[in-house]
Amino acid sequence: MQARDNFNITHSLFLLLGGVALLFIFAPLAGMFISVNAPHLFEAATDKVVGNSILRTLLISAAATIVSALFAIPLAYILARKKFPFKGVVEAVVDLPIVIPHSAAGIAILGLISRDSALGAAASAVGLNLVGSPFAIGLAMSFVSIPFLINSARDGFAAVPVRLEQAAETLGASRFQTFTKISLPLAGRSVVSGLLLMFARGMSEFGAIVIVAYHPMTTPVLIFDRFNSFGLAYARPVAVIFVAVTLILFIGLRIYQKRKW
């Protein structure tokens, strides 16, 4: 009986603490939606600049996620399956974009694509300027968000029993067939979660993007620009629309993910 009472007290305490955490997330967003001015919201919703920035943000983040996945997923598999010298260093490098200031990440990427760099000079030779381009935006998005995909996929691959892969290879499957038919499907839930996290993180990036490409504007940069130029009343409607679009998108993706897996 005493154990049951202790459990109920602990359960109630956890509910209280969890409720505070949930309120901390919900309250600012709810306040933003409630306080938005209806005419300003309608004006922002019909503004082509806002619509184009949202579409640009979604498309570039999706493209950056897909391209990055071609390299991140194989790396995640190697980290999950292989032991090699300095593996801890490699894993630390993977996590580095999460811990460094994103303005510093923007400076690093700017050095990579500026006209003084080898990549920037090569692009300039064929008439391309990488700074201030969708390519620069995608690069910034990928840099700050790729750790989420690698770490999630690595955990998924690590949970796949090695004996299943060994059995498939014993039956004549190649290593690539084993990966595509056994390892990847079984780790699919974690891989998809990593893809969604990377897409979401890239879509919300501001600090690195504003350094490498203020124009064309992604939505986070547009919100910042309107706040600086016109104040909170004109920045808030854009933020509300962007949050609403991303919320609808991710609810749909999560429902699809749960039904499929």
The other form holds:
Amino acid sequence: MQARDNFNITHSLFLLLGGVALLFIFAPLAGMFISVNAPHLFEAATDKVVGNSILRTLLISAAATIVSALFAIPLAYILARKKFPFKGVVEAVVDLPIVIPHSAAGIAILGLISRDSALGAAASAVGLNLVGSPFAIGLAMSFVSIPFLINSARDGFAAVPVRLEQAAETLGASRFQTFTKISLPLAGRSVVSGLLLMFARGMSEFGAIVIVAYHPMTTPVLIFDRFNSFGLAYARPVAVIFVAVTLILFIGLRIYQKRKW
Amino acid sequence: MVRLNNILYKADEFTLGPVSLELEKGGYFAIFGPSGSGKSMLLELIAGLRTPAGGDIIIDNRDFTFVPARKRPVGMLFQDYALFPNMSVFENIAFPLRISGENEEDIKREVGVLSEQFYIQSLLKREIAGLSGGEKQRVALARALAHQPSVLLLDEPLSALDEELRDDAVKTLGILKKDGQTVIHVTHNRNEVSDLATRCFRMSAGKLTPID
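Since the structure above is the form predicted alone, I would like to see how the form predicted together with its partner chain looks, so please show that one next.
Next comes the full complex, and the chain you just saw is listed first.
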């Protein structure tokens, strides 16, 4: 009976179809790793430009995630708990960065920080040029990745029973204490998942960043630059190193997340 | 002492009240009624989880009608106990004490006293997920009493328990009566508190009537 359950036709078909999906993700990446030229890989691994771009990408994406979280988590909580007019419109706005082309997102952000804008003019007045700065990269990363944090955290808060928050209030907790001691810890797994997704999505961004800041180069821009200037043989080692670093980082973070939550 | 003067509450098409009630200190009051009659709603109004459309809620001669839940001298035992799954038994009971800023020594002492009173000393380090229904009820009672409320509200406290655990749970509620704690106990089952209640009321379609 057990064997019949394990090997029924539907599940076997699903396994086959799912295997194709898995192969679709795995094969190009595996092919990239296999076909990389060893001397070129060594050269890229010892290239300071590559190392600096990876460090820059990780640091800016982490900073963008942390700063965005200060705004995204409260919004996620409100969306999970409150009913208000045009809530559907607000939720659609949150999802906008996922559905619009990222080059268009880059153009929108460029409009926000160029010298013609209020923000750009204010920065210019104190001697700062926002276009082509780490700030611009962070903005582009935040813009395209913030929906992942908001949506994940919102689902997490929505899954926390309202009763627990009410119980905390009858025990003397303020709304803020209830949030920090009950809602946030109980939604922690989803919030952390959202943070990781946002961080990952931010550092892999290319389309919006290449418009607001070609320099200083993040790794996705550097891969594009190497491909454009020198061809596949020189772009591939950089891509391999970046994918390997992100893979190790995310496996580590996921293991930590599973242990803690 | 709890006094409700013409409490009125409207939710969609349901109207509760006007309810007037005067409950003396130290009594054990039972409110019976079918599901959807407004019993739990009345408790939530007293606890401050809902705001009445009219009337006054007086506790110990002070008007609490528009005072937020966290500032009311009220403890509440929820039907599903609403224990915090991210905290141990000890931390659940200590929660209101930590919130009120008590020091660690006092918290340990007070949790110790409550755990002795409800026979849960051996559970203090346990996680909530591993507790039985009866254990959860006792932990929730200890937590609800930790900040020494003037009145304790019990929302169907026995409904989540298996038949064989109910006798023990009723005995646990008897501890409250013996200690002179003012209790309002709502239930759909009149028999479960027949030995405990000093006064009984019936709730039907949002109206409250005393039972002699």
